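Take a look at this single chain, the form predicted on its own, given in structure tokens.
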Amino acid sequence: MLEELTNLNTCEWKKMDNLITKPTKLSLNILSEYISKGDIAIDATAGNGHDTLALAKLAGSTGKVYAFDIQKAAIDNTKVLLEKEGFLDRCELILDSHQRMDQLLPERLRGSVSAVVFNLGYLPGGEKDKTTQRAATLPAVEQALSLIRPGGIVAATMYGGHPAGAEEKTALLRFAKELPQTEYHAAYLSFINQKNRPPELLLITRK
């Protein structure tokens, strides 16, 4: 292992140095290893569009990103950001619940998506009582697993610092723990030395 680390070039060292950062950035760092130019990705919680934009950059001009949100303000904010950055043409924005992914996306996508990202909680800058809920998120994650290809990934940033988020996190971790190990790898990342119950990551890859 030491020899392998010694042989890393400067860019690789820099990437490793920046890996452990805030949860949302860490999630995107990990996702970048799973998405190539021309791939299909899904942002299950568009929010203000930052994850959608990051996925669009990774997928490239020949790729496609589908972004869901139930709040019109989120879809509008995402559209503004994508237009400003010049990436709207490779994205499809869907004003609906991620719980309906399997109904709203083309059947041909099943088993071919490289990555699905969830950034749970409430819309930054929006009303805090409008937050993602276990009842919709859990079936959405199940659907995401049916959409990703072998070698694909589902990444969820979970916020356990409020009641709905805590319930959501507990349900997701229970679900992930029971996934068959012959079909999936599941990992749970927690920032154990941070105060105020920071966001945590759930990562599931399909074998």
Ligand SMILES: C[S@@+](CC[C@H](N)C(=O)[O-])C[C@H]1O[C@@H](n2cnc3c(N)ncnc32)[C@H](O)[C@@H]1O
The other form holds:
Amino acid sequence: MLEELTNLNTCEWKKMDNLITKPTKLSLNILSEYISKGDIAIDATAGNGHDTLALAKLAGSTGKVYAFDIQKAAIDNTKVLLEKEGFLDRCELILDSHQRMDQLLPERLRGSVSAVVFNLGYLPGGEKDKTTQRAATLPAVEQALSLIRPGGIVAATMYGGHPAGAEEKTALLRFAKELPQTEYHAAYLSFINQKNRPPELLLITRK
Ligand SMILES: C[S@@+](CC[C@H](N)C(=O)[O-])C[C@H]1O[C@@H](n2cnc3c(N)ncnc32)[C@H](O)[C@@H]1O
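Now show the form predicted in complex with the ligand, given that the preceding structure was the form predicted on its own.
Complete assembly follows, chain above in first position.
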């Protein structure tokens, strides 16, 4: 598995031997343990498509990745990247809010998704006011939990360094702390020796 991922030549992300690197890479490294060939995964915030591409590689040609974004520019960028890398065939790009994932995804997916990824914040190089917001993120994470299979994961990279991000992070942590431990494991990871408030990870797995 590790060898296969490190041999992928054009992906921004490569599985690292050093698991703890940047938060976004750590998130993908962890996710790679939860997604196998033929699996279904969801990118709740497609952005420029890097996470969608990584998920598509992990899910393989028999798997499927659904990716959401509210910005057409993000969906377009993701499409271009997936097309260039040859992974568009196994992806469905949805120009809509992740808050509606429950309504928009086929009913049969409920309880069968291996991983849902949220890389919160705003589109790199895009408009900062189009950032993710607590009001949509929280219900979306709740829906993601109803979509994952036993043993599946929801991973959120949270950016607490700007006001909307701080509010979102506080709400997500409050929500995750209250999840019943008989059904979920919830973990919160922070890179504590870095400058400029790096993003933090919230990981929730279903037992
Ligand atoms: C940090 S970027 C994601 C980066 C991306 N995962 C990548 O690999 O390039 C956050 C994205 O979330 C999107 N977003 C904001 N609110 C959203 C919502 N309610 N539903 C889906 N996407 C949303 C933004 O448009 C932005 O593209």
